[in-house]
Structures are given as C-alpha cells and as structure tokens.
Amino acid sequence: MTPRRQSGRAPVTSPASATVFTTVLTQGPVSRVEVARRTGLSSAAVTKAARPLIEAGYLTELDSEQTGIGRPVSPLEVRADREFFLGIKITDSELIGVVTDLRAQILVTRFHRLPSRKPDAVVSGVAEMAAELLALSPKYTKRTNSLGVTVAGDVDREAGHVRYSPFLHWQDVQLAEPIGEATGLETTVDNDVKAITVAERWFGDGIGAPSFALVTLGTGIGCGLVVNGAVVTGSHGVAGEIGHIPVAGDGPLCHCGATGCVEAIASTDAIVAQARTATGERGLTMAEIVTRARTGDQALQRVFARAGVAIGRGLAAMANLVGPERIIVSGEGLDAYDLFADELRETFATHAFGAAAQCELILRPLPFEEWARGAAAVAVQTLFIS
C-alpha cells in the first residue's frame, strides 16, 4: 500500500512552533503570555508560532477572559479531534489497538489474537487491525496519518528495527518499514515501556516533573526515564533497563544470560517458577500462587518477599544514579503488590542514598489498553519530530 500523503498536518516547522504546540497540548488551555513565561519565548515569537497552527485548525482561541488589570486574554487550546492516531501494542499472544485523539485519549479499543509470532504474520495482523480501526469512522479514515507500534525488548526507534524481543523470540527484525508499506501510515516502532513513559510525560503523572521514572512490573520489568524533561534512550537505546540490574550475586539465571537480575527474581514468570520449585507443584498458576500466599502459605510468601527486596534494590539503584523527582510503579504485577509492598519500601528506604530516599513512589494499576495508548503517544510525537 502506498503511504498516504501527509497533507493538512500540523505546520510544526520550527523549534518555536514545536515548543508552543507541545506547551498548549500538555498544559492548555493557556494564554500566549503564559506560554511565553513558561517557555522563555518572546510574546511575538509565541504569536508568530501559534498563527499557522490556528489557521490549520490544530489550536483554537477560547473566549476572552479578564484575569486582572490589563487587556483580556484569549487562552489557546488544542482541538483534540483535529487529527487521530493509532496505537498498537504487540504481545506474545495478542495485539492491543486503540484510536486516540491529539491528547492521546482513547476513543476505541480492540483486541486481536495473534496466531503466530513470525514477523510476517505479525505485520499482517497489525495491518488488519489498523484497517479495522480506521474503518470504524469516516473521520478516522480521513484524519489519521500516523501509527505507533510497540514491543517489549531492545528497539532501535530511529531505524524501526527490533534488535531483540525475548517474549516474541525475535532477533534483528525490521518492523517499521513493512508495517508502513502494509498500512499506508507513517509508522514508528518503539519499546513499549518508553512509549508509556512518553504518554506519562505529556498526559499523565509525569506532567510538571522535570525528572521521573516509570517502572512496569509483569512478565518483564521495564523502566522509562525522563531527565530534564526528555525521555532518555541512551547511546544504544537501552537506557533504563532496571530489569537487568544485578541484585543477587547467587540469583537465578536470567533470559539475558546474566544471573541475579531483578527480572530473574521478580517478574511474573520468575515468581511462578520459584513458587513451583518451592512447593513441588509444577502446574501452579500465578492466580493460585497469589491466592495461597494471601491465605498464609509461608513458602509462597517468601517468594513474594524476595521479589519485593529485588525490586526495592533496583529502584534504589536507579534513584541513586538518576535522582528522579518521582517513580511511578505500574503494570499487571502490581495486582499482587500487597504481598511484597513492605519489603519493597523497606529495601528502597535502606538502599536509597541520602536525599534520594525522598523520591515519591506512585503506585497505579496499568490496564492493558494503556500499553496501546503509549504507542499512540509515540505516533503523536511524529507531529514534532521530523
């Protein structure tokens, strides 16, 4: 399929216009004077940058309001329905897809089973889901240009290339180009946790925090970092891999080849494996393990306690190195938080050095569709990144 023309897209043609647009997008409605104050741009520069965005329908002026002595102001606001974005998260067994508006608010969600992990089958599945989402409304078909796709693992976003994805069993898979050809959409591929971090930075608990971290607990343990207002990727795209911080020298072997990693002790799969070993029951499920631990099974309680210590050490190491203002802890693994909360917090407090221990811990569930919302937030970024 031929990529669709990018006509009518936001006229973000300079650093100033990108700054004004992102400020109104994430903090609006906000007056030009306030945009100038927050960004350091002159009032004239703000007005010049805002004008083409208003003319193109991406920004709108609200009714004038009197804020005190002086002239009334007309706050700027984003027209959230001016453009729509698709986000698709690839797991080892399904695709989670959403349509969002400019503010990454989810409008539609779809779940598709993934019959095969082979790259060609995944590309076909993503294309089918994208076509289904677009067909839900004529306005989606007309005003959607960008698709964000996320996977767990080591992703080279610039090249659209998945270097390694443990749960898909992929090595060196080119993904963005074939998906773009199949869908006709401008396609960006990114690591799933880094994508959610983008969503948090612009639209969630990261708003107003120059530095924060997002840690996800579940099948894997991931971390996205924002430092000085920017998502940190590192020179090789793997910054923030808290799951592979070694926290136990004699710990179990990790799928990465090292031993004693946080993920090898505290991921869902690791907890299940340790629980089965502790009980000798090879068929135990995570749900059964959680239930039995909550009803007093001490062997299983020790498994969760060990996981809490490992996570606490990983969080403390990251806080000591980066010094974030807050750490947001989320993911499906948080459902069992009551079983390792004390160990996590006590270990963090013990190992965080000095003022790093004052870092705020925010605990919040992560519905599965939020992974796809993160992918859509990456697509929103294409308005600002050439």
The other form holds:
Protein chains: 2
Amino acid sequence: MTPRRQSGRAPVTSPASATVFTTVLTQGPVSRVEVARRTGLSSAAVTKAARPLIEAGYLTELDSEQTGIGRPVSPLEVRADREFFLGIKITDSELIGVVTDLRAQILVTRFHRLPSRKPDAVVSGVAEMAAELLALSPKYTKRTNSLGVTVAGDVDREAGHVRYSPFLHWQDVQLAEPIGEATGLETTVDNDVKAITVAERWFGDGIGAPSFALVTLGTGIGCGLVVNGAVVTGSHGVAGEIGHIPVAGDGPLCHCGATGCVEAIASTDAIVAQARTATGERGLTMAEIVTRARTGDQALQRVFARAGVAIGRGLAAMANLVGPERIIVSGEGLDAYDLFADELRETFATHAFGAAAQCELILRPLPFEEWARGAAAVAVQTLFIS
Amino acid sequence: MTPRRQSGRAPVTSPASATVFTTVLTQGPVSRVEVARRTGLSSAAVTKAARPLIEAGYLTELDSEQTGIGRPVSPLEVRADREFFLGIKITDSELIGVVTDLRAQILVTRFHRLPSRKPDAVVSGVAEMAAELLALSPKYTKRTNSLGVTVAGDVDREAGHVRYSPFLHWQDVQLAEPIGEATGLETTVDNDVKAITVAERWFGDGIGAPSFALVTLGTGIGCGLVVNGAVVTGSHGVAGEIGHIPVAGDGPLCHCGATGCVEAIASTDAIVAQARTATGERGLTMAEIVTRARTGDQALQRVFARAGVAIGRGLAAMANLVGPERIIVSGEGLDAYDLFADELRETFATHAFGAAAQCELILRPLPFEEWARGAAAVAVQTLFIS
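Switch from the form predicted alone, shown above, to the form predicted together with a further copy of the same chain and output its structure.
Everything in the complex follows now, all chains and molecules, and the chain you saw is the first one.
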C-alpha cells in the first residue's frame, strides 16, 4: 500500500476506535449503548472512541429519541459523504470505475476500453480514469484520498503486487506503487472476488452472516469466503480459489499446470474449448454454444452438464470444509445457468456431507459495476487497516 | 449442553470478562496493560473484568516485578488447579478418559474397553469412567463441574446430539442429556477432531496462529480448521470434512454414499480393501499390508501411493480455499507415512495454487490421550460459551 495521506483522514487511532467506526458504518444508526453491547467494549470506551470521529465529521449524532425507558439516546450514524472513494476493476478488455461514498454506495460509473494489457499501459489507463472520475465534482477532488484496484488472480495486497493474473498474462507485477504515484491516491490492490466479498460483508447481503461464500463463474472461477465473521484472506495471500480444487482425478489440464481443476472444466474458456472439440467446429463462440445447447444439441448439453458436475463438486468441497451458512453463485457464467443448474444442485446434494447439504445455494446475477464497487470497498477499508 | 452448575463457577458475566479470561488462560502470565493492548479493551475494563475472576480464585496476581520504566506491574496468571475437567473420547472399541486442569494439562489417563457400541451401553460406560476418574482424588470430586465427550462424525454440539457417526454406526443419537443425567456433570459433546483443534488453538502449537489445520488420518480422515483466529464450526454444524472432498471424479464409492471421496481411497479401511482386492487375499491385515509394502510389494505400494495422491489433493483443496498458515497431518494413519509421503507432498505442490504452495506441511504423531485432552478442552470452553 502506498503511504497514507494523513491530512483530514478519519482519526482511527486504536483497535477500539476501528471497532466503533466499523460497527456504526455497517450497522448504524446505532446508539452508543448498543455499540457497547455488540462489541463487548465498555460504554465509556465507545464514547471515548466516538468523540474524535464526530469531531472529524465521520460520525454524527442523530436527534435524540426518547426510548421507552431510561434517558434519551442519540444514535450514531456515519456521514456517508464525508469522504469519497474510487474503485477500479481491471478486466482483460476494459476498466470499470466508480466513485462511492463511505458506505460504498455507487455515485457514478464509467467504462473505458483497455488499449493494451501491458502493465505500463494499464497503470496509465487507471490513472486517466481516476483523474476523470475525480474531475466530475469538486467535492470528489477535495474529499477523495483512496483508490481500490482489483484484478482476477493471485494478489499480494500487503505488497500491492499481482503475483499471477492468468487473463492479463501477468506474472509478478507491482501495481500499487506506480498507480499511487500516478494518481497521488493511497492505492490498494486486491483480488477482485475478495473485494466483492468485502462489499457484501460490510454493505450487502452478508451483513450479520457469520459465514458465507460468493462464487463467481465466468472466464475464471473464484470465490470470496467469510468465516468467523471476517473475509478469509489466506496466510500466504491465497484463499477462495475454488476454481483450482482438483475434482476430476486425472481430468483436463488447467492453465495453472495442474489437472482436474474445476476451472479446467467449467470456466467459459473451458466450455468453449470442449464444445469446439465435441463438434469439430473451431470457430464456435460461447453465444452460439449456448443457443445450440438450448435448442437441443445433446453433445453441447453434455459439456454444460459436466461443468455443472465440476462446480457442484467444488461447492460441496467448500461446504464440507468450512460449512458456510449460504453460498451465493454469481458472475457472467450464470447467463447459461439453465444448462447446468440441475447437475450442479444434484452433485452438490450428493457430495455435501451430512448437514452440510443444508447450506443454502443462492443464484444471483452480478452487474458489472458491482465489481468496481468491490474495489471501492477495499479503499474504504484503508480507513481501518493500515 | 446440559444446564450449568452455577455454584462456584468462574464468574464470566460479559464478553469483556470472557476475553480477559481467555487471554490470560492462553497467553498468561500477562499484565493488565498487555491484556488491554492485545484485546483492544481499555485498561479500566480489564481491571474491572479481572477483579471477580481473582476473587473467585480463577486468576491470581503474580508478584510485582519492576519493569524498566514506569510503575511496577503484577502480571495476571491462571490458577490452573482452581477447577478440573474430564475429557472422554469414544472410539469404536474403547473409551479414553483424562482429568485435566484449567489449561487442559493431563493429570491422569484411563482406558476402558467398550463392551458394546449401543448408545445406552456407551452412556453407562462413560458414566462409569467419569465416576472412576473423579474418585481418584477428593479435589477432583469437589472441583469438577464439566465433562467433554467427543466422537468421530457429524455432531450438533449445541443440541448435544450425534447426527451421524459411521464407526459407531449411529444415526441421530442424543448423547449430552443422558450422560449429563448419569454423571451430574455439565456435558458437552463435540466432534473429536474439532475438539483436538480447540486444544491446539488454546494450549498447543496453534497459539497465536491466525489460521491452521489439523488433519487426522486413520479409520476416518478428518480435519480441524482455525480461520480468522477461531475454530471453524460450520453454520450447519459440519466443517473440516476433508475426508469427503470429492477428488477422484467417479472414483470409488464411499460409505457416505458419494463417490471419489478422499476417505474412500485413503482411510485405513479403504487401504485394506484395496490391498485385499489387489492381492486377492481376503484376510490381509493393515499390519501385514504395511510390512509387505515396505519390503517391496509393488501392488501394495501403489495402493499407498494412490492414498497419498488423494490426501494431497484434499490438502491442496483446503490450502486453495482457506489458505492456512500451516497444516499439521497426524493420526494413526501416519504410522505408514513413509509409504505415501512423497506422493502426498508432490500432489500437494502440484495442486496448490500460486502462493498456497508456501503453506507448511507438518507431520506429527498424536498420542491416544491427546484425543481425550481435546474433549477436556471442550469442557474448559463451557466456562466461556454458555
């Protein structure tokens, strides 16, 4: 992470302070007494931690309301427009950028084509997009300190370093530092799926769920995982790589070098490759494959069925290992869900061990700008995680 | 869990109190200031929480020591013999029982044969063993309130209920209530591997590790998992079932009903079955199989090699999903480790995605009484988790 701009940032100076701020941010409006109850801090500690946050304009007291008993309480609430955040997701062909408020609510969205996948060109593209987003409003220019950038693959967030990103063909690319220099913003780089999981956990369906998983299907197959109330980041920076669970014995070779990975059977590329082999038509596109499978081509239907089995096994492996309350399946791969949903659910039910089968499987599309929102949520985290 | 005996138990009355107690228990001796620093509580809150615990004799102040600067500090320490705990592990053929102190240090160990696997007989056997252990010392009789009982399989700890235990041939057996009635002790039932993980986390190699996994090989293949600083219990009560990760496509049928599970290839039973098939000798024992494999029988060596591959895939799946800092592999299956270690490590290295390959694999035997110690650690938890 690039050095933090100190001026005017939220005065989060202790673990208690971070706990109070995140509690109000994700669960507010909420009274000091209730913050104390939920966090285990004393009321005095909550009051002490809240004071500088109120003075700096990050928290505000709502009008006192008389509760049934006792003295009146003034719930604490976040001032969402106290600071703004940029989030930019790098895909293999474009940049998706947003400005959000403190609660990671999207205020504007922009899409730019990516002229090249070369790291230098991507850094320039990100800097241009950041400048354009900030220029949209004087308050964005004045009150934005942080930029979150996300990318598919193996990312070392601490070092701001992309170790491996298959779709960008990157190996060991330092990203946070050059982007931080080019934009003047505190820049955090993270894995795209982990970032969306942060957004879900703090500001979405994951609020209050002690554990859940968000699985994305598409060019890659990834997964963000919340366990014991926090996003799983992996001791060595790798976690949620459900696409690389070996579920097919000596099955097809994966781009990662191993065999039988979920991704080698069920990613968009893998489905297209298998469909071309099955039909002998080397020019087939995903759109054509989906249409022909839907209109009765049994060879192509079998390709999707195999993908459903592979994904179902991967989901069962996750349910058996960490037992999330629910699994949200999403991503552009969902467009063809009707072609593999039955196999996915049946396989999951077969391999989920005992009560793990009670894990709820939710299917939910994910609009493109949500990816950039995830990047902004990572930027919001810079307030608390230094 | 059966109702708590209130008289004379540790006065853990708030989240802050539980935090202070567990911090001193697992990391003591430690000063109040240091407890405050590590937990994010204020010094005042630590002092307030510690007072009743000192008065009840659970915590004690060590002699003041003059640190280099500032006023003298009196580190807090647990009085380990303030309360004793029973732990009993039920295997398919015996009961292993221990008395431990507050720090789950084993004071005595007993082994009883299990006359029958019928739930009633097991309850009687556990009650007899508990009575025998308590009778060993008047202080055990007086200062023991809690019994932890562990068993392999799918256990609903909250309900004190064993949903499924393959080796006991149990389905839906209520265990905590009848044992609580028979012994008069507050009884907690949990999965055996999860319980050992609690002991490792609080009192063993897991202290301070934000994430680790303990995998046991043997009649079953199980795994305890610590992620984000706490044992993963699974939202539906199932977690760590690494034995039921599907790693072999349409591979061998497992007792759980699915195909290709790690356990269907690498458990002791599975190895024996495959060895008998490979040789045509239906009476072969595990000991004979190991000896003959070690002395050059290639068909039997291949059986172990396949087991190593299956386990390696399961470990890689776990590393890719949750990224533990280290994985401890243990259990009686380790006796034949030399016959599959190479395949296990090679397969892990192949399937671990990117930096997940940095996860440390540790091989460590696990004496039988450690299983009962895990059960006692679960009993210690009843002080904090009601």
